[in-house]
Every structure is written in structure tokens, then in C-alpha cells.
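Next up is one chain by itself, shown in C-alpha cells, the form predicted on its own.
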Amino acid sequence: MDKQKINAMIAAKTWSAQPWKQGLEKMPSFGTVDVWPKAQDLETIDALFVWKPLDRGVIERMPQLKWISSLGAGVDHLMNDPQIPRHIPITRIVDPWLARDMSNYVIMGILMHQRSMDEHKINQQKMDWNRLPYHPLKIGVLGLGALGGHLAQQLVDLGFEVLGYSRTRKHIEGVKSFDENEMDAFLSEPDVLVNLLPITSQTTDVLDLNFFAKVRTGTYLINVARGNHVVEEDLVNALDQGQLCGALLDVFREEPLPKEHPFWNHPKIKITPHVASVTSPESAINLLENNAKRLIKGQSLLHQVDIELGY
């Protein structure tokens, strides 16, 4: 680029903009940080920031745009848009603290599983002394991507026997990797499934009955990926013909979940609002900044997406 700052246009209908912009107007790559809706002087925005949805005709309206990031880990807000452009350079966040907190949920979630909470709740409120015993479980992690292999570092170090699988296999201390050929092998093992899979057309709705006819009977599901990975009726039915003992859930297809949704009062499965990792502006400021100087000097960006693959 020919010039030392860039200009940036947040847009994040659901996050507040504010701790973003701020925190950018205080880099010194960073020029002038909008936030979206504004509708003047668009000609001059380098850098798009977007968190879901993004309102059409925004990107017609920046001819200079050289960069658009995701303000998450996700992608599929941008893979999904038919206005994103498939000729600038895309990115995601890939932050220390979203690995962190995300497998911090997912291993309370396998903690109160193996420790059996919700049946010791209920002794507590019966007043029963039963000293309910727990089990080695086999954790298989579906997805090895910066927040899954992560999370199948700290499984193994707290001393799970860790299965992954991803679309080429990794190599992560400790873990036993199967690749996109090995889906049925990897399923027939694990006690608790993990889905951190990115979303991309191969993947959407690959959580439905012929998955859940694979895995070993009693498996618990806990799915902080996305809601499209799941055909909702499948993970019911596979719930109530105990193909699956629990599910404990953060994303749904639709957010929030509407109220009259099946999920809200079955008896096997927990709900959070989408809140297993939240991106924290006061870390991922700092990849945005890293990235911006490596746009003003005609570097590759960091963490970018690869198109094809989706992710």
C-alpha cells in the first residue's frame, strides 16, 4: 500500500461496535474507524471488520477495499454472502483466549457428564447419600482446527484418552488422529463426542441419524461448532431411542432459540445461549493490528481463509 495507516469499517449488528472501534482508533496502523451504518465517505475504507448478518450493497459502496476479517473464529457469515468478493483476502480470529474459554466450557461439560452432576442435584434434593461412581471416558474431538486441537491438548494433559478427526490427520501429542477416510472408525470409539468442525457444505447437517447409527450407544454429544452441523429431529429421536445418553448444546440453527423449540424441555439435553467462547476485543485487537501493518507492507495476511476449502 502507499500509504502508512489504513481506514476501517466495523460492522457487528450483534456486538456492540464501540470497545472495537476504540480499541483500533488507539493502533498506529489504524486511521479512521467507523462503524456501519454510515453513509459518507465509504470510497475511503481499506479494511472491512464484519461480525453477522452484513446488510446488502456495503461492499459495492467501498471500491479501495483491500481486507475483510471475521470478528470470530467463524467464517461462514462471509463464506456464505454472495457480495463478499472472492478476490480480497478474507480472515478469521484466531486468539489465545478463544481456545482458552472454549475448551475450559467443553471440559465442564465433559467434567459434570463423567462426574454424574445432574443425578447428584437430584440426590441433593432427595436428601440421598449415594456415592455415584465415574469412569475413564474416551473423548473424540471432531475437528483439529486452532480451537479443536486445543482443546485435544488440554484433554490429554488432564489425562483423557483423546481420539480427533479432521480432513487430514494431525499430529498432536497424545492424540490418536483418523482423517477424512476414517470417519466410521473414529466414530465407533469415543464416550463423548466434541464437534468443533468448521461449517462448510460438506459438513452441513453431517450431524443426522446415519451419524448417530455409527457411534457407540450411550455416546454424549456436545456440539460448540454450529447449529447447521445438526439435523435437530435426528439428535431427538437419536436422544429418545438412547442411541445417545445427553447433549449439551451452545449453538442452534436459529439464535436465540425460539421458544416453542423441542430443545428447550427435553430432559436430555443442556442449553447455552452461544456463549462457549466470546472474542474479546482486547485480545484479537492485537492480531487486527498485526495484520494491518502486514497490509501496509505488502505481506500475507495472517490466519487468512482458504476459499475453496471453505475455512
Ligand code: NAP
Contents of the next structure:
Amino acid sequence: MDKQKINAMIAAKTWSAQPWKQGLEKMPSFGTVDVWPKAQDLETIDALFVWKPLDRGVIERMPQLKWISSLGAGVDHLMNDPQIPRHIPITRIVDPWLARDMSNYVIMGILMHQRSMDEHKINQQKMDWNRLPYHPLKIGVLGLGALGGHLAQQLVDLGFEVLGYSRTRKHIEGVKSFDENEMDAFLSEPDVLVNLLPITSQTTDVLDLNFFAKVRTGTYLINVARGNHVVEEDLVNALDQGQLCGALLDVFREEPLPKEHPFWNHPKIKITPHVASVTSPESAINLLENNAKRLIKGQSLLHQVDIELGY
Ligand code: NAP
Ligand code: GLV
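Since the structure above is the form predicted on its own, I would like to see how the form predicted in complex with the ligand looks, so please show that one next.
Every chain and every other molecule in the complex is listed next, the one we just looked at coming first.
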């Protein structure tokens, strides 16, 4: 690139753009940093950092655009948008803090389930000294990428038996790995299933009737990936029929979850409002700076999305 500094625009929608703007402005490789929709001069923008779908017609006003990054790990908001050009690199956030926070959230969910914390709370209210037993659990992780791979390793370190399912087989010490053709064998073993797949045309609606029919009776589900992985009616049926014993859900087909949605009051469902792991500008800005340096030097960018695979 013939420039020494990159002009960037942040289009963050549901997040405050200010910490990103302030952080990027301090970085040596960034020049002007604008925030959509206030930016005037779109013709000089080199890089666009996006969270949530872009307004229409934004990209066509940026003839110099050389790089788009999601501000999250997921890229579904970019992959589903026809205005996003396919000929410039699209990157995403792969960050140790994001992986740490995701692992911590899922481990919290697993331990709460394993140690019957809901029942202990009910017993406390009744002043009932009931020493509930707990058992070792087998944990199955769907998606062994940046987040699922980190989680699987953490779970092994905590002494859980861990199985993983991914498109291609992985070699993670202590993790029994299954590839995309081995879903049935994978599903037959775990007591807890954690979904950390990306949402693509292959994985949309994957958690359906057919999927729930193959899991062990009484499996506990944690969905921290995307709401569109789940056929909601099939999930409710699986819970009501006891195929699943409970579910911890952080992501939903519609967010915020509508007030009238049956999940809110379902006795076997726990809900959090898409907070399992939120990108921290403090950490992720270093990643953007690193890629900005690479762009200036004409090197390929890190953490690029494979357009064909959609993640
Ligand atoms: P990633 O690094 O791209 O990993 C994706 C994993 O899924 C890979 O192991 C991949 O297999 C596997 N996979 C993809 N398509 C598959 C298929 N058709 N069948 C089987 N396995 C498949 O993604 P990540 O960074 O770990 O993030 C995962 C997702 O977490 C994100 O896409 C996002 O939706 C979600 N997320 C949620 C939150 C939250 O707060 N709730 C926060 C961050 C991220 P290969 O390794 O073989 O390619
Ligand atoms: C959050 O959902 C992310 O994709 O980072």
C-alpha cells in the first residue's frame, strides 16, 4: 500500500463505538477513525470494522476500501449481506480474551448443572439439608475452532472427559475428535452438549428434531453460538419429552428475545442476553493494529474468513 496510515470507519450499531475509536486513534497505523453514520468523506476509507448488519449503500460509497473486519468472532452479519464485496479480505476477531470469557461462561454453565445449583437454591429456601450427589460428565463440543478448541482444552484440564465435533478432525490432547461425517457417533456419548459452530448454510437449523433424537436421554444443552442453529419448537419438544434435561441459551433467532417468547418462562431453560463472550476493544484493538500493519506492508491479513465455507 502506498500510504503509511489507514483511514477506518466503525459501524458498530448495538455497541458503543467510542472505545474502539479512541483506542484505534492511539495506534500508529491508523489515521482518521470515523463512526458510522456520522462520517462525511467516505471516499478515503481503507478499512471498515462492522458489528451487526450494515445499512444499505454504505460500501458503494467507499471506492478505496481494502479490508473489512467483523468486530466479533462471528461473521454471519457480513456473509449474509449482498453488498459486501467478495474480492477484498474479510477478517474476524480471534482473541485470547474472547476465548477466555467464552470458556469461563460455558464452564460456569456446566458446573452449575453438574452441582445441581438450582436444586440447592430451592432446598436452601426450604432449609432442607439435602446432600445431592454429583457425577463425572462427558462434554461434547460442537465446533473446535478458536473458541471451541480453547474450551475443549480447558475442560480437559479441569478433568472432564471431552469429545469434539468439527468439519475436519482435530488433534487436541485429551479430546476425542469426530469429523463432519461422524455426527451420530459423536452425539451418542456426551451428557452435556455445547454448541460453538459458526452459522453457515450447512449449520443453520442443525439442532433440530433429528439431532435431539440422537443425543443421550437427559442431555444438557448449552447454546452459545447463534440462535439460528436451533429449531426452537424442536428444542421445546425435546425438553418437554425429557430427551434434554435442560438448556442454557445465550443466543436466539430474534434478539432481544421477544417478551411473548415461550423460552422466557420454560422451567428447563436458562437465558442470558448474548453476553457469553463480548469482544473487548482493549484487547482486540491490538489485533486490528497488527492487521493494519500487515495491510500497509502488503502482507496477507490474519484471521481471514473463507468466503466459500462462510466462516
Ligand atoms: P471458528 O474458529 O471459525 O470455528 C468454527 C468451528 O466449527 C471449526 O472447528 C469448524 O471446523 C467447525 N465447523 C464449521 N462448519 C462446520 C460443519 N458444517 N460441520 C462441523 N463443524 C463445522 O469460530 P469461533 O471463533 O470458534 O466462533 C464460533 C462461533 O461462536 C462464532 O461463529 C459465533 O457465532 C459464536 N460466538 C458467540 C459469542 C457469544 O457471546 N454468544 C461470542 C463469540 C462467538 P474446522 O475447524 O474443521 O474448520
Ligand atoms: C459474538 O456473538 C461474536 O460473534 O463475537
